[in-house]
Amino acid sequence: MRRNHSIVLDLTEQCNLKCIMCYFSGTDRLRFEPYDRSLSERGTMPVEVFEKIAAEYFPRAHRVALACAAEPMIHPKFRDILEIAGRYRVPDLWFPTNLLPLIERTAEAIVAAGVTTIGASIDGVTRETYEKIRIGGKWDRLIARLNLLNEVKAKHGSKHPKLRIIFTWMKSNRHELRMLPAFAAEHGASELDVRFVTPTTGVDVSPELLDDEDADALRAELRATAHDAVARGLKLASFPEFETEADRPRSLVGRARRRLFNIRSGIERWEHWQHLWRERANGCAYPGRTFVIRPNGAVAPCIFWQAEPIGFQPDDDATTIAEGAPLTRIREGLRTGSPVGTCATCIHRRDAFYRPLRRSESVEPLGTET
């Protein structure tokens, strides 16, 4: 069975932090449409529903994200979920987290399940900046959780999970971007994911946007950070564009060096070329390959989808959803150049977080799919 699907889940509607750029800064619970549908009183996905989803989707999945828009480790049965997910040995099993709820038993379960990557969102590399942005987070606990993860990996002689540091770049932490590679390397990270803060429904992030800053200066800082990271052996899992067409070398030697850097850094890799091919062939690479499943069971074709769900778990099975009329209409609209639903107005897609947006633009995706 070919593993060519990407599954993105949310296990809960809650988070333990109220970061200044996040929708959780204004709410204690993130509700997903349809708002009158819930699978549990607390807004968590029941383990039996997750088990059904895993059995139907994970055997065909190349990548599974156990979180998207909320904090997965506060799910009361997260270790049970890890055990279920681990049965399927998904090649790329990962989740983003603020890491603060991590305890030793959970770290042991993460290693045992074969989780390949943990994406730790930090947004600051000093106590002052971290605690200013990540409201409710404590710097000492973050460092202790990073150390714990490394200790459990060392205990089992495991290279996994790899640690990916996620850093949302904004005015409050602009000065710390250049410090990020050293921090990541010091704490055992192997990848960086840097993205711009973006306008988000429910929170005013206008004071943090970098859109009014000098673009050349921003690119210079990004370029220096990227080269520093690669020199330290870090991969760039995702990173903003730091070149213009005029910046690109014209000589054969210069172009070869640039290509080698892009390959070494991870900016260019096979899955990116696959993504571009699918986008050109189908109008978008996501519908039919990606399934986003929320805690209330609603299923969407990508993290940007804001229209009616294409199905519901556990009511519908994976085959019914994949072959159903809603997804068929979406795919046909993209192929024919007549997109429907959210696709008709989607201008951001995957690069939404990796370029500075104008203040008049708005980003609606609930999550950080990577």
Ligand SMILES: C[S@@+](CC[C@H](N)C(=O)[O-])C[C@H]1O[C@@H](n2cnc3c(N)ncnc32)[C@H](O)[C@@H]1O
The other form holds:
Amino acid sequence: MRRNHSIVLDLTEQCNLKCIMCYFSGTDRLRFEPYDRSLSERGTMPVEVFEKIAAEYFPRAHRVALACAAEPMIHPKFRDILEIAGRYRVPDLWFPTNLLPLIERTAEAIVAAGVTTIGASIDGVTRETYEKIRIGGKWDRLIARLNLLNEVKAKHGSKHPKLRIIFTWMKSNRHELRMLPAFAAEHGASELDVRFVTPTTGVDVSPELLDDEDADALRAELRATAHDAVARGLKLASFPEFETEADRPRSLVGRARRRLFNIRSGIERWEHWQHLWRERANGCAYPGRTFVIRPNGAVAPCIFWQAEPIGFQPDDDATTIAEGAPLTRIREGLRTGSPVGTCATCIHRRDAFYRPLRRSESVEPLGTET
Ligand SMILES: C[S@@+](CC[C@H](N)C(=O)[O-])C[C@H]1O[C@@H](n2cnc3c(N)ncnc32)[C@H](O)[C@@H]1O
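Having seen the form predicted alone, can you show the form predicted together with the ligand?
Below is the entire complex, every chain and molecule, led by the chain shown above.
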């Protein structure tokens, strides 16, 4: 069976922290549409539902993320979830987490399940900054959890899970970005994921946005950090652009060096070319390849989708959802240039190469138009 699907799940609707830039600072529970649907009282995905989802989706998945918007390790049955996920030997099984709920038994279960990557969100490399941003998080506990993970890996002689450090860049930690590569290398990380803080619902992030800062200075800090990280052997799993068109070298040698750096750093990798190709061929790389499954069972075609779900787990099965009318209309709309639902205003949409000259008139808007 070809593994060409990417599955993004959320196992819980909650988090143990209230980070200053996150929607959880304004709510105890993140609800997903439709808001009146819940699979459990506390909003955690029941293990039986996860087991059904895993059986239907994981054999065809090259990547499974066990979390996206909430904290997965506070799921009361997280070790059972890991055991089930591990059965399918998904090539890229990963999850983002604040790492604080990690205990030894869970670390053992993570290694046993063959989790490939843990994305630990830290946002600060000093006690002061970390505890200022990650409200409820304790620096000593973070360091202890990082050490625990490394000890359990060493005990099993396992290179996995790889550690990816996630750093959301904002005013409060601007000065610490440059220290990030040294911190990451010191704590056994192999990858960095750096992203700008962005506006989100339920919290005013305007004091933290870097939009009003000098763009050249920001790019210079990013460039220096990227080069430092790569010199330390770290990959850039995700990293903001730090080059403008004008910065790009013109000479053959300069262009070759730039390409080599991009390949060495992971900025350019096969997956990106595949993504770009699918985007141009289909108008968007996600629908039909990506299935986002919320803790209330709602299934969406990508993480940006805000309109009506394309199906519901556990009521519908994966094939019915993949071949059903809602997803077909979304894909047809993208291909023909008549996008429906959230795609109509989405910035990730492009014109498909094979878009017919006449728009399909059979495409109806789906769910809430945005
Ligand atoms: C919302 S958390 C959920 C998963 C998990 N609890 C964690 O801490 O990684 C996922 C990531 O989103 C980032 N994040 C939170 N608010 C953000 C914002 N306003 N802009 C950009 N990233 C944000 C966090 O720093 C974290 O790395």
